[in-house]
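Just one chain follows, in the form predicted alone, and it is written as structure tokens.
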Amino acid sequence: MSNGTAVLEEVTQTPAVKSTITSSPQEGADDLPLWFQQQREQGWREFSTMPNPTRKDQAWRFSNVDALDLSPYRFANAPSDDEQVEILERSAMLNGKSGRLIFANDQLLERDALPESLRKAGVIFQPLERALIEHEDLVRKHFMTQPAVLGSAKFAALHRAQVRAGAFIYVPRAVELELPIEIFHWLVDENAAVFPHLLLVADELSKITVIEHFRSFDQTAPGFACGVNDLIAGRGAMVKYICAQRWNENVTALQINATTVERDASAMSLNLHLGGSYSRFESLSRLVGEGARSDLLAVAVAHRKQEFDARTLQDHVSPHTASDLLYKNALDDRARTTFGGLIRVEPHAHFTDAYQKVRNLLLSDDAEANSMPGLEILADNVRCTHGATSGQIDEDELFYLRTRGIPVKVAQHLIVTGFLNEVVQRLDQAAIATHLHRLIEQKFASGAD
């Protein structure tokens, strides 16, 4: 193919089967790695021993368990031609880029490969099946190493028994990508489950962007997604992650994300909840080298009965690190959102500096925020603070802009348009914050239908 782009000529298409997820662990993995079959073996042998979460357990208080029924979710098969046309044409958000991905139903489409000069500077960027058979020892050392702790053990187990689609990225010392890689994961089945996994490994002093996008084919069709991130950012390195989350509002979704910052490297993450009748996200950030920062930006808009649910842990393992939590998130109708998030410091971390603030914008009266913000604090010489507001539009702003002829409805838009803009700002990268932008304001019009 020119242009570097590989189609489905070398993916080989699975049959037409369609097994549920929670009947047995999915076949056809005997050409990979012992070592990740017995993982997956492990993983389906603790999902199967798990029990289901209750509204009793701490990391699920307030959450809508009833949301978790897996039994209607299958594997399903590759998409039509036509379909498969169609999600390529829908899948072109960014002008530049280093490398694209495009997954459908776990299947992949299209690969857009790197630039020879990345390639040559030993950047690695494959779909994960090809990397556990060519970088083996790269991709067995950083797999799933950090325990789910914020709750979804269960559902991370379930990922390492039926994870077969994601990406591998590796990025060596002092490297920089300038353009952002994209990976796509789309629902296209009703009742489709899919389990995308992102495993990347910045090296000393290299720089990356990464940008995932999370889709539905339709716009109605129910669906499960399950995904796990592994990133790693080496000494000194700097890592950016945005998560731009639209399935439909149909979906169930459950994202895990563990973040390992070392020493002077930064990792910041920016995740755009949009979609999915129950979404899930839990972020740890684990800061285990001096010097290391991480930034945790989220942003979600809801509407109708909506509910997202964001659980994270800020974790200081050593001393003069710092972190910095801000997420936003704009309610109408009936929507529910609930955070519940900890800063802890380690024994030792001393001089660690954290931040954790989450700020709530009610549109109706029978929207919901709940917000359980929580300081752990082991050492001394720290500077830690947290809190978490929920208010309504501002009567005077609104007002200001009514005496300007601005109607009543378009006023609120900007308000709030203003009220999210502070956290896509703090991304500084103008192509990306755009994108999400025009994602927000179809959010909104989607509403006003």
Contents of the next structure:
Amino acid sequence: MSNGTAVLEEVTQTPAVKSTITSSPQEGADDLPLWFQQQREQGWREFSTMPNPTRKDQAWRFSNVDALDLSPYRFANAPSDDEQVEILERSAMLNGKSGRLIFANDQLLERDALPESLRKAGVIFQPLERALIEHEDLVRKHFMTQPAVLGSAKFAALHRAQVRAGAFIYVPRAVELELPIEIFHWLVDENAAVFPHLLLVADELSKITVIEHFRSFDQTAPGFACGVNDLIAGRGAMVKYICAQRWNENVTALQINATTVERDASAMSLNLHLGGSYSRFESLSRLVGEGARSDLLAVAVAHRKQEFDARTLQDHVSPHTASDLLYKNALDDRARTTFGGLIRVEPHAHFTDAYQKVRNLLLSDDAEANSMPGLEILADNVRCTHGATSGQIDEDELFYLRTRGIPVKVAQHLIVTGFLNEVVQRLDQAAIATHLHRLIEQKFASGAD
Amino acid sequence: MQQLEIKNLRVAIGENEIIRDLSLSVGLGELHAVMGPNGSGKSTLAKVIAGHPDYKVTSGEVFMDGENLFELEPDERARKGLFLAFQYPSEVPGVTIANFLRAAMQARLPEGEELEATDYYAKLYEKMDLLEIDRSFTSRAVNEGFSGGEKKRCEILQMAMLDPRYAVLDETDSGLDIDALKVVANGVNSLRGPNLGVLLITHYQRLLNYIVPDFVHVMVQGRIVRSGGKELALELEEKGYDLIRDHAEEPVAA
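Condition change, the form predicted alone to the form predicted together with the partner chain:
The complete assembly is shown below, putting the previous chain first.
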């Protein structure tokens, strides 16, 4: 705020200090269904009693568990009118979209409803709070049904206790959304906390693409995000999910994903991680029906002292299922990344085809990439491959570009973006790919300061 | 002087001397073929001219139009008009031909000036047609999954786009079948003219049936042992390198 009047207004507002997130959930949510209130209480009990993670846990090996001191964070008020205007301006990403929700500090700012045709076809796209009332049974059936098995059970419990914002999407049988749905979550104030939630249920033979944007209003204000997204691809459905995470670099972020893929369905997720001081991402893909396929893609660009921590499980429950994981990290300065991933082929899941590949490109001698790939195969006749590599820019490749007149810095940049683009290209969504490329470019530009 | 002039060049990798007192001048508008058996140092010569960091120049110089190339970075040399077509071009995963060439052309513009996209694509398509390259090529990653012929055509495409003053073509014929060889030769011939000097490095005479040189040099054990006109290539084809090697003045070092 630049003028005196505005400051006065601010002073007369209610003080920004609300309850911290590590005190029990607030009363006053009486209009929500009883089962949901009970879930909150149960979540709170679990969070309060479960121990904090330590590096001795395999699931937190190499992780900076100190980043998980949650005492500074609190729920923040809705942003000011001026801030809201600016947030709306800055939430213009895709030209073509089916619908959009914008949240800031876990409060709904804007809702672009679905077009009439989709609503008539039975597609639901609502803020979670409203869906809990209008589509209670559907939400209840799918809400957080997968346990968080990759280390963050305590934080999933916290999310369950504190969740108040997010989206519920339901696509009925054989309905296809041509254009993606967009969801924005903004962190606005100093030490604000948000608990973004996404529940996507794609019924038989339906098709949908969803993109979630995680953004900070301010480039330095610390904050905390603890999000959960559950994706359910029903028989023969096609689900694409994109996460564009660009919190500022003082935010601590946890994102817990569970994807369930039923018979002949396919799910593809691409998680672009650019922001956060410590950003942890857990992704569980369960292939529960024959013929199910899951593509797990992720890109992280880490610089300065950023830390990205990814844990994955490709869980093959049924025979004839396929999964393909490709994670790429570009690390500069003193940044750190950790990857811990497991392919598990359960008994009877014969003819599984599972692939896992992690590649780290080290742009500095001080950067550190940890990779822990793993296999657990309990069935016969499966094809599972995994590999993790770390390396620097290939000198011959660099020389090749330079002999074309491309200066060193530009050549390095081209090589790194090319390395990452390989992942983004797999999406096969030109408009979204362009947007993600732009975010990656902005990140590199910010590192050049 | 309008020439690429190599003067008393000596190059080593570690203890091993690979180029031993080599001198050669390529005038603007001329095409010189350097022929030699495997291990004679031909590819090293190409890479040293372009500025590859792995090689140590122990003495001698290379001048391009009077400017000492060894005082310039590899990318500066290229922007001043040098081009190297690689024997084994690197793959650049995730970077499309279109973006790669655009970056190379952008680098030749003054700071603050943006490459005109329409002109760029017009030129790109024209050169691709010349080299019988499909348009879909532009969106493929540079050299990734390319056949031998595609890689070589891609090198000549880059040369056509970048308009060098001096081009060093390193074994441009290797890995090509006869059809691909003709296409590549045709591309090179179309670029020849008074404003381009070419140093063509090859192991086999067959390329010279399609790209007729003005001068031929025979390189053995890191130095030029004979120079002559295009007929020297035919003599070589007939007698083989062994005969010429026998005429080499100094004994071969172990």
